[in-house]
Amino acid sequence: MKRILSYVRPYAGWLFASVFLMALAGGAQGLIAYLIKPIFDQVLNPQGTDSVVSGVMLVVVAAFLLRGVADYFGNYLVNRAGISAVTDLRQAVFERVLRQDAQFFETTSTGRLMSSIMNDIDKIQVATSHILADWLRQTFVAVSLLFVIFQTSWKLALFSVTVIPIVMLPTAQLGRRIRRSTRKAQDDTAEVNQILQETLSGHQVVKSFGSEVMESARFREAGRRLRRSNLKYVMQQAIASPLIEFMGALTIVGLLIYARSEIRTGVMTTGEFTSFVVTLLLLYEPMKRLVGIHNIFQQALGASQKVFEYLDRPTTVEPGRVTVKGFTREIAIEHLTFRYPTSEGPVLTDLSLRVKAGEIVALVGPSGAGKSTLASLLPRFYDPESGGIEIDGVNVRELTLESLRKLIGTVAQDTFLFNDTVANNLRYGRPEASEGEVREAARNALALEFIEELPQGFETMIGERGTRLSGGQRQRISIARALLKNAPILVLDEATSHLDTESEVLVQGALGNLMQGRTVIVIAHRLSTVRRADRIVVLEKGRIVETGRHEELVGAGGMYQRLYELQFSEGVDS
């Protein structure tokens, strides 16, 4: 809880102001209870003087007004502090998650991440805004009312408050159970979100395999587990209220027996006893609320567990401090070895390669040879186990991630576009680009014609992941985006593998425009796409087995020739 509240520190001024205002509201509530005695003894007494009656009435109105105004502004300020703090916490978690390496996203469900960043933090927000406000309100009301009952009769007050420890001790034990059941409920919520995200994102696969019934059953079962967890929390949280009610009833009965003799002997007036009983009844309400608030704070603590796990998770790719402005000489890969945490052996082994500025180098080889892994090490999506990569003589580990990744443009086989306008997708890597620059990039990517035919042209919304566009159109948007970024190093990772022949011809033309004047690393299964390369590097089992031009390798009797003959025979058969 101290860690959660540390995010409130920048808003301490608002919080302290709300504490003062809530104290005023609590004092006003105590004053209202204290006025019950003069109301019975003076105002409702036919022998009371007009001046005393008027004074009591005026104080009653002032007390209610003060309580209302102070409570309103105090509630607003504490909510403002709490919501602002939780907004900062959510931003901190989002930024921390965003800086994790590719392995983190490969091993962590998107649905579970979204559940933690939204649902778990929502639980914390309730505790640090609405519930914190209520805690301050009820605490000051309880203190004020305790003062009134002790002022009225300290003997009765001592007898009455003996019930508090009886209620509080089991409630504290209950809070720990609530924390555990809340964590279980949040994990079950994350599972529901995971199923929902996967099913909706993969709806075409679900429909094509006729798996709607199966997915519905999976979602139903996850929903049942969530229901059980939530009901367990409700049962635990609700126990405190009837316990307080029962102990309060026993206390009132005891007070009535005791007060009857006190009033007979004239030790107490009817007004004093009425004031005491009403104040005591008023006191039980904030006591019940405080017990409920304690349980909700425990709920927030349970929800915060996963949130702080993400905040505390170290980033394996630590940025360097050197800023690079451009690329002029070469990329040098020296004795590079890399393995994934889940792989049995290394994916790349003692690999060395040099790519000169302006050179087009193609990486080819069978699936699993390490081509895409090598390309992903260049922008530091991962770091190698040993060896390193240098750009113009500087190890990429020493460069800031921002400056390193500005040097590299990527066009991948799985094009990701955002649910935004065409123009904003094109500007993603360079938001400040002018309208003319955007049109020029689209023209060079052979995308201008189809963009202008869209309903709103460049301002057309293209749907989630660009679903309103064809595969070839999405790929040309991706190429235009890379053109607009204007990075000197270009990585083409199977950029035409998912396209039909007609779309591939258009995309190859766009890629030709994109590759001009750049250093290009091409990854391709289709060997027809790498013939223009200055050098072809053949990988097998994480090692370089051949290097040369197409004409040299196609008759050398090695891996490249086998791959070429296999694809050629497939082409003839088809």
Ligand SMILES: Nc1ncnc2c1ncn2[C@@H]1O[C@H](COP(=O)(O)OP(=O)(O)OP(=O)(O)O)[C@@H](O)[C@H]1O
Contents of the next structure:
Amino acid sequence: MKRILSYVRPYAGWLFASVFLMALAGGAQGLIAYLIKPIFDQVLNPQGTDSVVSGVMLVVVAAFLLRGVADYFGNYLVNRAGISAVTDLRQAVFERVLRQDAQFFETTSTGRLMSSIMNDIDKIQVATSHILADWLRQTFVAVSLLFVIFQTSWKLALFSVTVIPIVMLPTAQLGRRIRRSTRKAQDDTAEVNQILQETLSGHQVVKSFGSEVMESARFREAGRRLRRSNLKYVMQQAIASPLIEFMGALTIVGLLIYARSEIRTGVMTTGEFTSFVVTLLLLYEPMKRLVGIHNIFQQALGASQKVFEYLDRPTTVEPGRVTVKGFTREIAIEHLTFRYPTSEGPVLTDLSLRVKAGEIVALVGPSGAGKSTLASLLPRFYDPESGGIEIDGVNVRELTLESLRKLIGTVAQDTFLFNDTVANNLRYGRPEASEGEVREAARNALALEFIEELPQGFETMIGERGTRLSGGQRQRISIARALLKNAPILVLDEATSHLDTESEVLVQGALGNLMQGRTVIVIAHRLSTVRRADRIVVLEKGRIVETGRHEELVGAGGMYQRLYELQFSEGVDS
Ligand SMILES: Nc1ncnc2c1ncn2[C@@H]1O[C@H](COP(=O)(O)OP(=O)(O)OP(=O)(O)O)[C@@H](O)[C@H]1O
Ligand SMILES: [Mg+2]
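Let's see the other form, the form predicted together with the ligand, since the form predicted on its own is already up.
What follows is the entire complex, opening with the chain shown before.
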């Protein structure tokens, strides 16, 4: 609660103004209740004096006007504060999540994350804007009405007020339960979201495996669970009002019995009693609302737990403070041992490798040898268990993540493009690139020709993940994107998927242009790439087993020769 309020603090000015206005509106409501007595005893009394009657009328009009205006502006201001605060909170969660390490994204599903960032924060938004407004309003109304009933008859008031805690007791209990079932309902919503997100983005896989029925069943099951937990929480929430209403009825019956004797003995006028009962009835509404609000606050607290968990989760990759400008000498990997948090043994074991500036090093090895893993340690997607990586003599842990990652351009095994224009996808690493530079990069990536044939050229939207392009075109776009980023170190993870020969030649040509004048670590699956390398490093089960040039290794009778015969030979000298 305190934490949510800390996001409201920057908007405290609006909030205080709103509190003041709500207090004014509450006071006006009390005044209206207070006027019931003179209305009965003066206005509706044939002996009432004219000046008092018209005075009462005037005050009635003024009180309603004041209440309306104060309520309107108070409501506006508190919502403004709440909605602004929640916008900030959502932004903070988004930024935090974006900075999480690879491990976080491996263990948290996208659907769940999206559900949390949208739905949970929405719940907090409702609590901090609408509900906060209502809470303020009803509290002030309740206070001023309480004042009026104590004024009218403190004995009666005391009697009715003792009943309130009895009403509150079971509802407080209920609040705790509601919080629990809200949490459950939110988890179930997240599950539905996750299935939705997965099957929609994987719709091709779903269709090609004909698993629509299976996915429907999975979705139905999750939907059932969500329905059950939603119903549970709706029912828990719905019981709160009738509970209070029933207690209220009991109170009124008690009051009537007491008032009968008071009026008979002349201690009280009918006007006073009417005023009292009407005020009490008026008081019932804010009381009911306040309890309802309490429940909604409980929900928001349940939702905020998850949100704050994301905010508080420490990142395992701690950024350093040194800024590097360029890369001139060498990358030194020293006695590096690494394991994924979930993996049993080490994936890379005591691995040492030096790459000189300007060198092209090809990593080869069987599937699962740890090639992609090694490549992901360079930009610090993970940190090694022992040993380390130095760039120009500085350990990568000491560098700021921003400057480190600026040094490294990557073309990943599977390309991810954004649903945006071709030009914006190319500019992703360097938004300030000029139109000429974008064209130049496209030309060097051998992509210019097909881009110009697209309906709107560089301004064509390429569809989600670039689905409107062919595989080879997507790869050339991602090569052009890396070209434009113009980083001195290049990490290439060659796609293993086979392109047709023509695309293959184009992609190879584009990669050749990309490698020029850079330091390259390339995970090679093709003979032409291996041949271009200055050095080949053969990885097996996380260890380097051979290094050398193609000509040296091809007849050496080791791992490389076996790989060569299995993997590269079909392409022999095309
Ligand atoms: N995120 C991860 N969490 C846990 N284990 C992983 C993760 N990524 C890879 N591994 C494991 O680490 C080992 C090395 O995987 P890696 O992706 O580096 O292989 P690779 O050499 O790139 O293979 P390929 O040629 O098939 O791309 C594998 O045994 C794999 O199961
Ligand atoms: Mg790989």
